[in-house]
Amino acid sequence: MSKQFDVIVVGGGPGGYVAAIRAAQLGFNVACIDEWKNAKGGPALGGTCTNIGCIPSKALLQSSENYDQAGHHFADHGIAIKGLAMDVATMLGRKDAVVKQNNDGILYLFKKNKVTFFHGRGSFVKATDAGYEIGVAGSAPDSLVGKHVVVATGSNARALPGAPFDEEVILSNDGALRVGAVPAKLGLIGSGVIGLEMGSVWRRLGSDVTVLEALPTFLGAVDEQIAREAKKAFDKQGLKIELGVKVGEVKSGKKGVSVAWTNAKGEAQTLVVDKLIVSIGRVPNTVGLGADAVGLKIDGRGAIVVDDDCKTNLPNVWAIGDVVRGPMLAHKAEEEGVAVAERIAGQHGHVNFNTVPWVIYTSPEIAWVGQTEQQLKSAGRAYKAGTFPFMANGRARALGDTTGMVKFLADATTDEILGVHIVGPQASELIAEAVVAMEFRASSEDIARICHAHPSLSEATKEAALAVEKRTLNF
């Protein structure tokens, strides 16, 4: 006899879980399926994101960076450092730490909201009167049966062609995060956000990182002054950047990866290292999902097909996060989810593609909103930018990283705000007034005139935003 369920979420990473938590707070009997194991078999919610993505990541990003401020930087503060060394195993275990308290913390967040949880691997078994059979692949084999079903099985890392992860020496965004001890010499194919960042995590901690991007400039989605900016840090730091390179074979072996490359030259170059990390993007996860059971439509490229709303073409049958269209963010999932909830509901969730932030948790940190200088260029329309460098502003010179800036896109007509882009310290935190502005539709010069805590970061937002009509105060 299978388990009847109003809401069944296939998935429990960020849109997954945040999915079944709302729809349960609206009243609904939720069950929620995710496979994901610890290292002692049990239930490791929080998907890609929380186990192999974004709060791993960051916790090394933090280590390596605690690690190069005490060797480089402490000094300048009166603070001697004499036998500095880094162990990477007490490294890896802390940040093994910090995801299973993520991972324990979905699971309370379960039991508090009463979402009935099951581990295994849930596939589509067929449409019934009541919804949709939903079976549960694992340890404990169970039979769910829901009339809504939100899909939100994620993503996996792309591999190179020829050159499948062993995440041994080929490595995915999984393997990287277990390296346990640095590499020599470290080649990453591909310069976005994964390689950028653990490319910084290793070359902070003494490895040769040569990055290898077959793209002509450096970060295309990135407004192309902030890009620019990012790079000549990144050149600073010693990170070698190869653009517009073509890859050809690539050989791994026991003692590392030799990978025949040609340079934007047409020159060919060999390139031999210890680990090679390949992020060039990732492939929606419907593998194994039991779609072709129920007639659930996926495109070419294995996505799920949905409209505006996250419905698929069957009747009660949602999608979100990385395995529909639109940006593979975590937190454009969950708001997805949180939308999808409210849906079923008879609610008007809501999602703004528009306003979703963008980070890069390198140092310096990346971090966006709106509309490039480029595409505001491409489609003709009318605005006005400005521009205020970190290194004007007063609380940036006390945390000794002046590094970047703050630009402002805006409407030459109206003064809306039609994009904000930083480079520099806490971009990550900075971006959140852009995002609440363009919400409310702001204007720059509304920014301009609410005061700012000095001294603070925030100011050189504020700043920008005053330089948008050439009237900066401290420039």
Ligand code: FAD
Second form
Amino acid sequence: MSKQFDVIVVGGGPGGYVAAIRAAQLGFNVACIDEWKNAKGGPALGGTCTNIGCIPSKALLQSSENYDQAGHHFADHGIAIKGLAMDVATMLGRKDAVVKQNNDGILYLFKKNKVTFFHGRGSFVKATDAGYEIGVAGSAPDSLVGKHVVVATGSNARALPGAPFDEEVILSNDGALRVGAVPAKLGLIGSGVIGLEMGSVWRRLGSDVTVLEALPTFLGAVDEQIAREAKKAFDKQGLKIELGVKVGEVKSGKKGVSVAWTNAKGEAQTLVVDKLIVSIGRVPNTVGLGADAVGLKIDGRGAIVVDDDCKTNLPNVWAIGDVVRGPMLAHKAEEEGVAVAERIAGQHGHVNFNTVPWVIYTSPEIAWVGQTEQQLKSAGRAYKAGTFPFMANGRARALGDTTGMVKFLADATTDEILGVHIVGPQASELIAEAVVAMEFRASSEDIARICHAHPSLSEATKEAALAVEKRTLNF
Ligand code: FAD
Ligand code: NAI
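Given the form predicted alone, corresponding form predicted in complex with the ligand:
Then the entire complex follows, led off by the chain already shown.
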């Protein structure tokens, strides 16, 4: 006899676990199925984000940043360190402990919100009068029926053709977060978000890092002025980024990898490295979901087809997060999870894609929301721009990090904020003010007239808003 639920969520990443909690808060009887296993074979809720994505990468970024600061910047403060050393095993152990805290936190949240958790792989079996039958395969096989099903099965790393991940020398994000000793030479294919974040971690720890990027422009989705500023900083740090390359044959052995590639001038090159991280995007994951059993529609890219409300082609079957269209970001998945739970309850859940912020956690950090200057130009929208450099911000000087700027783009007539772009210290935190402002459809003048604490980095945001009307006070 199958166990009956109002809502079954397949996948316990940021999309799935948040959808399950919100549905339970709304009074539904909810099950969540997730197959991720920790090293001991037990459940590890939180998906890619918690286990091999956002959380462990930020833990290593912090550790490596601390090492970099101690080695290169403490002396400016009169702090001398003798015998500075790094213990990669401790660093990885700390990262694993941070991951476990997050895994356990979600299990606790499920108990608190009375979400029933099943550890194993969930797959569609058939549609019945009572809803959809979902089989659970794993150490405790089970059969569930849900009136509504929310699919949140996430994504997997894309491999280079002919060079599958072995996680020893050719690494996806998974292996990249488990390298046991600093590789003397590290190669990365793809200078997107993972390439830059992982490249930064290992460069700070001492690797000689080369990044091979197919596109001729650096960070094409980022505002061009901000991307240029970031590139200058990365060049100065010694991160070697080759643009406009064509990657050819990849040969790997126990000791390392050799990559044949052609540079932008068409000259043949070879990169020989100890480890190669391939970060060329991710593919939606529907492996083993049993989509065919119920006729769930999947597009040519492998993503589940959904409308603006995350409805699939099947009644009462929803899909959210990385397995559907849109940016592959944890907070986008979470927002869709909340919106779907509310729609199931007959409410009007809403996700505003125009105000989904992006953050790249390099040093300097890069963060943005809304439109870039190049997007506004190509759309023919009349706009005003204002920028303010951190060099002129007192708090940034006190911190010892004056790289970068805040940039505002506002409508030429109404002054409504159309985009905010930041490269510099704490950009990840500063962007929240811009997101709030844009959600409330604020004008740049609104921000310019708000009292910001002194001394704070957020004063640079206010000054950039003032710069839209060419009336900065401190520059
Ligand atoms: P996932 O997190 O992938 O979760 C899907 C879950 O479903 C997994 O636990 C999987 O095991 C489970 N599953 C799949 N199929 C089944 C099945 N049939 N039955 C049961 N369980 C199943 N985003 C950010 O916003 N900020 C960041 O800083 C950031 N950093 C990242 C760093 C890296 C290295 C990577 C790889 C990604 C990063 N991301 C970041 C992206 C972020 O991790 C994803 O956008 C997010 O995890 C997507 O959430 P999701 O719930 O859709 O899927
Ligand atoms: P990405 O899409 O950010 O970047 C991939 C890069 O690889 C692109 O610049 C692309 O032009 C390049 N590329 C593709 N094929 C190539 C080839 N054959 N040779 C050379 N270059 C090639 O993808 P990435 O870095 O793998 O990350 C996947 C996703 O994970 C991100 O798009 C983002 O959604 C998410 N993520 C988010 C983070 C954050 O929010 N801070 C951190 C890490 C990942």
